[in-house]
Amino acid sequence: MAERYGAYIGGKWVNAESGETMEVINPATGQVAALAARCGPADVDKAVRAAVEAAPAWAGKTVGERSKVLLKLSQIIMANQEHLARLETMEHGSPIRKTMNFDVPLAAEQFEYFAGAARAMTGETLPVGPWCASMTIREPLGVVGLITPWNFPALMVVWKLGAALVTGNACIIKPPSVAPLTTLKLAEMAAVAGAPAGVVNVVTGPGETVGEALVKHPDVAKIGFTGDTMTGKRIMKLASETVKPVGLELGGKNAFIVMEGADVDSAAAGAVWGAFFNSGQVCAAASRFYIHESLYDEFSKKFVLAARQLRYGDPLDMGTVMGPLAYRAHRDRVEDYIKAAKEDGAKLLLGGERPDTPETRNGFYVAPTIFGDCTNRMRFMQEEIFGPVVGLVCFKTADEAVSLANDTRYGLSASIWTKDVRQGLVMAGRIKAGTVWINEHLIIFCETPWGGCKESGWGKDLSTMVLDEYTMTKHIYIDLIGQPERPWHGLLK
């Protein structure tokens, strides 16, 4: 019999006012694989009412009192690392080798960071005149809604939930609705190491009822969110009915430039790590490949042959290099994407079909798929697919290739490969994205800053920037001459 989870509210586990649950599914086998809580918009309401009563006693605490919960959540993540590992296999699809030794570990090292960093926090004094002093402090906002992503269901809601504990936040979670499950674990978890009941709240259900909900109630401060640009965009709509600030983290169409010498070995091996890691679930996956006419032919054959070695197949098999997608409906939608790519007269490469093996003919799997002969104008080279699905462009320049790459409404990522740094640091500057790399793609730190431009969305998570996402700036004045007159009370006589 499948598991069955409630609602996290006010430190309990709550089921919905309406006594509904939705299917979790096993996206490796198609089996559900947990029940959990489909709740509703009163069942937002109940969580925003405890995190309101929550929120005054957590923001008086010191920062140094917040970052020791922090700290010793961090903890708890690593004594229950297989667990959570595990979990987030069963419902993402994430092979283990992945959650085990990337997901878990990193989460609870961005923990760590969040502890520190906001101790670090500091205001300023303003020098306006002799007579006042004048000065900003930061304060918690109060009560924020984070609303995470289902391809990282773990890592995602420790880059809003850190910045937002730590700085004095109370906060509801509304986690994917096709992978809920470590979330709910993590809030639990959050209870043991300190947090007072009502500071973390996780509501589960679909986005329509309980994602909007929560922008919309008039008691949430802001809204942070991760997900697809469509969904980024109606957000925006509904928070500026209560003029509420949101962080919107939305898709991306990364461009992948190897340019005129670059080293082809190491440019391939980055391409399938790119574009393949996490069955290319991921905002910032290298889709859109650049390739000097000069290196085209050598740079396909090594990209094809390195990702044809890549292994896929039962996630629980340490062995498992790719999983399946979350879920059929994305599975659909990524194979849609394939048909119109041979439709448009791209040429195929490699994959463009579910394997059929035992271990993954009943899941949601697409093999690693490379169209070759690619132009910018085809549909698939302009819309995320957010799958392991990417195509190749010959170019000649490096003017072109920076055209190329701007030629997207997106702006989060691309890369660089290149021998000449200069040249990759003028290109780099040129570039219409929130992270560049070179000669990398996508590696990501705790320490850096995230986020893009366009319509990959506004705000940034990790690095201290968050920091300013999740507090208000306010500017205090003091009068130090006490005289009840000012010379410019006069304006009024």
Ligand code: NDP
The other form holds:
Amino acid sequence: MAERYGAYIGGKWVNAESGETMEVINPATGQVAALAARCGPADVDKAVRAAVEAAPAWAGKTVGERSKVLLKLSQIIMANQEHLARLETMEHGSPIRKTMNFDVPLAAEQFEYFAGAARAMTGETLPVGPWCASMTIREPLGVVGLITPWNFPALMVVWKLGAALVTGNACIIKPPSVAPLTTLKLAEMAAVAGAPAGVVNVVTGPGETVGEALVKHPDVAKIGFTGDTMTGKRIMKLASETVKPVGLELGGKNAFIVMEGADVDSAAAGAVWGAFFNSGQVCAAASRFYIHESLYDEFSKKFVLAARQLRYGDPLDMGTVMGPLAYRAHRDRVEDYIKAAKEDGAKLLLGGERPDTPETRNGFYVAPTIFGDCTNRMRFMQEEIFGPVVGLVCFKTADEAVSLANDTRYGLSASIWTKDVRQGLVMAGRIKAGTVWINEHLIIFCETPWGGCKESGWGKDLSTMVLDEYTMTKHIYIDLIGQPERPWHGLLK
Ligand code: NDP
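Return the form predicted together with the ligand of this protein as a structure block, the form predicted on its own having already been given.
Time for the whole complex; same chain goes first.
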């Protein structure tokens, strides 16, 4: 029988008030992997009450005390590395090779990073005049709501939770319904690490009910959201009712530009990584490829050849590098984009079908798919696919490449492949995106800020910048004159 998970509220596992559950499906087999609580607004309210109660004592600890909880949590994560990796593989379909060696160790490292970074936070003293002292201090916001997507179930929550916790906030996490289990486990581990009851809560259930109740709740001070642009717009609207700040990490349609004279072998290897890591379910995945006309044929051949080697199959097999897509409806949506690309006249160079092997037959697999002879006007070159499907476009000049790259409503990331670093830097300055890589695609460090512009959202995750997202800067002014009448009081006389 499938294991049953409750919500995690006030340090306890609890069923949804309604008693309802929802199925978590293993995307590699199509079978039910577990049952999770299908919570509703009443459960959100319960979690908010638990967090409101816990918040003052958590905020009242020193940053060093909170930092130690994060360091302990990082150790607990690594002590349970295999368990967490298997859980994430089961609910999301990511190959165990990746969850063991990437997601789980990185989640542990990111908690370590936040534990250290917060201890270096400072305020300012402002030399406005000799008769006063003026300073800024940073305060936690109180209770924050963190709404996360399914594409990296552990990492997407750690990015927000690490920063929000260490800065002294009590958190309510609304994890993705298709993959909520890793988040639940992390909350339990946070309690073992020393986070008091009510400081980390997880409420599972549909975004339209649980997510919206969290966004609208008057006692929630901020929403940190990663997910689809349409959902982000809806959250902005709802948050405006309580004038609640929102951090939005939204979709992307990321350009990969290969300039004349670039190292084609290196670019082709980077293209396979940038396009197909995590089966392309990455907000920053390379999806629009702009190739200089002098290299178009050579690059296409090498890219296709390298992508053909990717081994997809059972995600629990250490040899598998590509797993299924995360759920059935998403697989169907990705296949619709493949159909649309063909109808728009793109030339299929690789893939375009479901792999049909005994290992993959029941799962939600899509083979790595590359289209050539594309234009920006094709629908699949404008909309975020979030799967292993990319298109190649040929260009002649650097100006044309920049203008093609900017021809999108998104602004998350881009990469430029060139031997001329000066040219790369100039182009990077002209591309409207939150991150531009030169001779690399899709590399993210704890220390570097992450976030987009345009319809890719605003605000930053990671780096010390995210600490600003979960604190309020308060200005404090102290009069040093000590006289009943100040000079400016004369203005009223
Ligand atoms: P969704 O926007 O569908 O879901 C994200 C989260 O929001 C889920 O927990 C979901 O709950 C919840 N949600 C859905 N509707 C609402 C609502 N009306 N109010 C409040 N919460 C809601 O995105 P996906 O999970 O499909 O994630 C994929 C998207 O995330 C892609 O567009 C991708 O680009 C983006 N992303 C962006 C990143 C970045 O850093 N910019 C990083 C990773 C992903 P439920 O699961 O129950 O529907």
